[in-house]
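Here's a solo chain for you in structure tokens, the form predicted alone.
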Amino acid sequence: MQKLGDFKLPHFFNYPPYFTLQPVRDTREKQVQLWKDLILDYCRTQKIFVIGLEEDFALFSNPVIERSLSHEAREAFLSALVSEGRAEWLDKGHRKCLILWHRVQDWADIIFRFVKDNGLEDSVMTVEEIRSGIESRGTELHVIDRTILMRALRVLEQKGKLAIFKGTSADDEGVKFSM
């Protein structure tokens, strides 16, 4: 089996019509869903937050067997994410696409559980501290992209488990947990 750094990549991975739209409707509602799953998959164990349309992007190409994925392709995977709400184009020319791995509640979840399992009920932390303290080390919250971070703490802060503060700079940013 093939594998990208420690990921294992899928057999598909070395079939190259799978690197070219498929023409079929049923045969490319098949691809689409592997290449979805692929994408999520890897950018979960590779905690990778953005892909760029336009840039290499290591999934998007197989050089054992000499394909790429066109740029129509990449896009078309990439729109099947944002049409389930597992991704979002990040800017109006689908140029950069923020992947949603986990959604924004269980990211709020996972925060949640996070709060809970270390003792911080009642702490203040920083955003800055959740994304790369020493408590989120080993956590899926270790470097956390920000955006998808605030939105979950504004989940938890509409429920009452949190109120955000402002500092004077984005790195002074805070939260005070009152779970």
The other form holds:
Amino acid sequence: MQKLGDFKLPHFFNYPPYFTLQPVRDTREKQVQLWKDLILDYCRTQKIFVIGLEEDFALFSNPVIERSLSHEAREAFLSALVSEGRAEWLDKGHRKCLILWHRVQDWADIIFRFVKDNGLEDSVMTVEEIRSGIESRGTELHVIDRTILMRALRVLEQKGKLAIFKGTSADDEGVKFSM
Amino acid sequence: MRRRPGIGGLQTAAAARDQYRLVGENVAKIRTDMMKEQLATFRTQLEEFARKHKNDIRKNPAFRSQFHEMCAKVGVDPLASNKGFWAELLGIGDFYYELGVQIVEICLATRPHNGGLINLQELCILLRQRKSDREAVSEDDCLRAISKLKVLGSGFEVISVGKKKLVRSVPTELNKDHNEILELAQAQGFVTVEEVERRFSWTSGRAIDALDTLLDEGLAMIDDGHRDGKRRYWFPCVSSNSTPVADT
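Same protein, different condition: the form predicted alone was shown, now please give the form predicted in complex with the partner chain.
To see the whole picture, the full complex is given below, headed by that same chain.
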């Protein structure tokens, strides 16, 4: 079986017609479903948060069978994820896509548990510390995409679980937990 | 001696005929009895055999197939009823009914991928993956189970395309054109319009029409990605799902 790093690719990845958008509805639905699952799976295991449609992305082409997805196909698969709330376009031109293998709400829950597990209920942390501090090492929060992290933090902020404030340096923000 | 005329002669002749008939009947009866006896012996022997090799019949697909063949030759169908002696003795009816159910499940599960047409070999591989226990399943077993599914009248059928056997679980009627295309596709897993036209000397309309039908039925998928720019029609039912497909 073909692999990408330590990622096991599904069989359909080696079947050429899956790289062409299928015209028949039922077949297309199945095709889109397989691709959605593959993209989410791959991004989750490889910790990929943003896919650029015009950039090289390992799943968009398969050199073994000499096939690659057309721009139309890439957009179709990612749009299907967007419509399910598992992805978001980062620009109007649909060139960059944020992949949410956890929904924003689920990320918020992860942060909540992280804070509890580390006894940080009343502490202050910078956003950068959450992403790359010692506490988050080995958790899913490690090197999380900043956009997603901020969204999840805002969800918690609305619930009154924390407050976000401007830090001393302009490019970093602080978080005061109050859980 | 000259035969004497008269009533006595006629009576004697009639009596003789009666005697002959009686003897004849006797002989026939003895023959039937012997036959019955032989059949009974044979049946006991077969039962004895089945009882003795019960485990082999259950576990060994080749043995099972030969046992079926033997039964068929003497006009016994162990699958005819689940209540009969054979079913009770071997539990073989249940074996095939369960297999039938599993085949239906696999056909339904793979339908989105193959459009309801599955290669018999692939079906067997999937069946074996499901059966965690040691019971081996042969193609012969599958065919038997599928033939029992016909009773349900829902169009489970085995069709032969070239050398391969395909199991059809959708009520699509495949005509001769479609079958020929499927057969052609077995070589590489796909065909092109050009190839179909050339191979069968069809008009391009006939080829496209047949391919479009197969596409609509979900039996074919298009592939526009090859560098020669020619559209390929792939058939998941003839190219095995379990091995990577190498492109030529």
